[in-house]
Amino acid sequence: MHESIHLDDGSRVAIVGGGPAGSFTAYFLREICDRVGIEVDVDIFEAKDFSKPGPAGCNHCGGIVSESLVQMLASEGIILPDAVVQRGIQAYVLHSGPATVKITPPVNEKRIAAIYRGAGPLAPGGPVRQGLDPHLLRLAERKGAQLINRKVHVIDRDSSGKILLQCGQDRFGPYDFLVGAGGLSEATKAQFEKCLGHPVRHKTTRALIYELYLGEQAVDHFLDHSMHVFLQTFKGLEFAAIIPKGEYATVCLVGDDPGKEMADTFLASQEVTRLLPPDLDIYKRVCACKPLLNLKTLDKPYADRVALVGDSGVTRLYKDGIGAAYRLAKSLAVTAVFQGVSAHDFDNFYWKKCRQIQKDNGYGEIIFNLGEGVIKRVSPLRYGILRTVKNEQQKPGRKRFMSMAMWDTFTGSAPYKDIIKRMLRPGVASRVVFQSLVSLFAPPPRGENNDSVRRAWQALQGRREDSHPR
């Protein structure tokens, strides 16, 4: 009853959306077909021009390529050249009230990549960067995929069920297989739902991202090769991070109704003013955007000859969305070539991988709820955890269980299930409880004294002014 639909020599595939999910799907489809020895045409439709600086040429995100993803991509032969990596990240600094703790991984290497998705911030006269998305698109093109720089307006089926696309007045197709990789764009989603024959419901939330101009020296001096994560800065702000990139700092806020007010409160908080340069003009912020974050996909995002991938399909909760796009794009390509492109084939193979990520998101929810509900509210527990992490930094890498759990939570490097397992190791919980009790009486753990960093900066500035008399 369930007939498979196979891709063969001369089959045509259309991919709508040239973000990471679209590019990875094209890349692996072409690579696997090449290995097997079948010739399949792959067309990628992408509406954006990634050489334009600012929001118009960018798929907005924090821009962290996780440690595990950098390694997986490299072993696939997909490397991130220096021009794409704006900064290598080596450590995480957690800020909570007066407390700061630095977490470094066991391997002393700047393995996490901070990237721009497009050509970088919209700053007059600023340099144009090489973004991740155009880099991946180029790799897909090099594998033989064809990029069509057009927006797809209408998706339809012909009488035999094959797919027809329309960009403006121009028609494309028929295609044997259609991949939906348009992210969370509502208009594109509506076209796909029509073609799937059922709605695809997502749970989403809005985030706020903007780029703060610091200058390269100040980035070096104040942010170093660290990503800065903020816990419980004020009510309503769920998560905040500052990520160094070139001469900018990317500020990423998730919470209830993120907007200018939230951003101003955040920038004026003691945690942030302590971290950033004292002479910083925070209104020198350039480039702001309010992207949607996919929290949950509720249905099976496929039908015969059509499948959604990346943010428009299933993704990972909060962290490593690009990594999820890579894993599921590859799984989709493998399913399409080796099994087929019918709903039945996706049920049996692609959906299983999607489910793995969805299930793991369940564990992720436990971690984040614990963080939201308990750890952030109860300050002795929070400081207890920070204290445990701080004490662990003296131990050999493999023994830093709580630190590794925090590292993996914030970097998105490991499945959430593994993180929970690590937190629940015997000894770890009891140490946290002990340190929480200590925190009732002792002052919160403090990091390196930021005053000295500031004084060194002012001395540096003074010297520079002396050497350039006006």
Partner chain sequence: MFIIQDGEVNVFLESANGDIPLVVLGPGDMFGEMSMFTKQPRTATVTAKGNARVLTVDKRGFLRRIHEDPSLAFRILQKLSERITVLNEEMSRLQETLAQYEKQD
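I would like to compare: after the form predicted together with the partner chain, may I see the structure of the form predicted alone?
No partners, no molecules, just the chain.
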């Protein structure tokens, strides 16, 4: 017979990791406990100082938040201030060879926001920006959680099964419940596996994320309020995007161990050179990182008194990691307060929510495998999809099923199952087949020509030089 382990007055909770998953869990634990009249102490252990620019305050993320998530958070009392949003994204631009197609949503609710997780790139003299992670941490502290700015080195249990933490020479605990929100680092993973009593295996891939310094005027001229997605086919690259943020463009590459060679190939491609300013000397790469991405969690990420959440537990495939952190953190907090913190309690409640995301990720695998294995390699089909999207965008009165399927694929704003249903609608599928046949004989679809923007930029630079003679 399985027994529940309950949180009562005076119970103590430790959360290792102060990113969105950890902050959301602390926020909801305190919120729910206050509502039901239980006094529970919550300690958040986070070694990083998110007020510092560069790696010291960065949590390695492309930084996209959908408007639907912003609205859901607002309904919980979690308001995302304007200072956190580095740029509102109003459109996606798809690039594939000579083809360019712009996708705009039919309603404002589909907009997305570009954010930094910490204080922004490490650049001499650059501004320190307000990031998402420190904002969420402050909200959790206002709810009564305590931030302990220390790195956890050892996780152990006492004779009763409660949790003990060690930071350097200092020991903390015992804790009645431990939440792991520390990401996918091997050191953190090893600590939690010892405490869980079983391995937690993940299927992962790696991303390369770095910042290009363009200056705010160049970002306005060339990227505007659009996120640019590149359907390129060179070896090893699965996904590529450029996201405008303030004075910088965040470049995200996902593939087989992406590095400098892949980045150089990407920057030299015709799609990128056609998009960005012509003077390559203005590019300054700063703050590059290579985070692991959790594609699938192969084991149950919990045991008695211990549960993992966020990237170290279960998350959405490729997209909307912050949204997944919010949903699962709330589910974990609800389970802990109303059901208990035993493995049996997590089996019956928290794991069901995790399984919903895992199951939907299966549909996501179909979409991305189809894109990587077929659409990218068969140019008539790729151009047929882009033609279908372009036709939908040119006819505002028409239902934009393929356009919104592409939009939600890139933003993660909708379940992957719903996206597949939209893509496979009979009318949509027949239009894609027809446009693919047209693409066998017609040139690729072309969108807005960036040449005029480049000429205007060069003229502006020329006027600047004339106004400052040497």
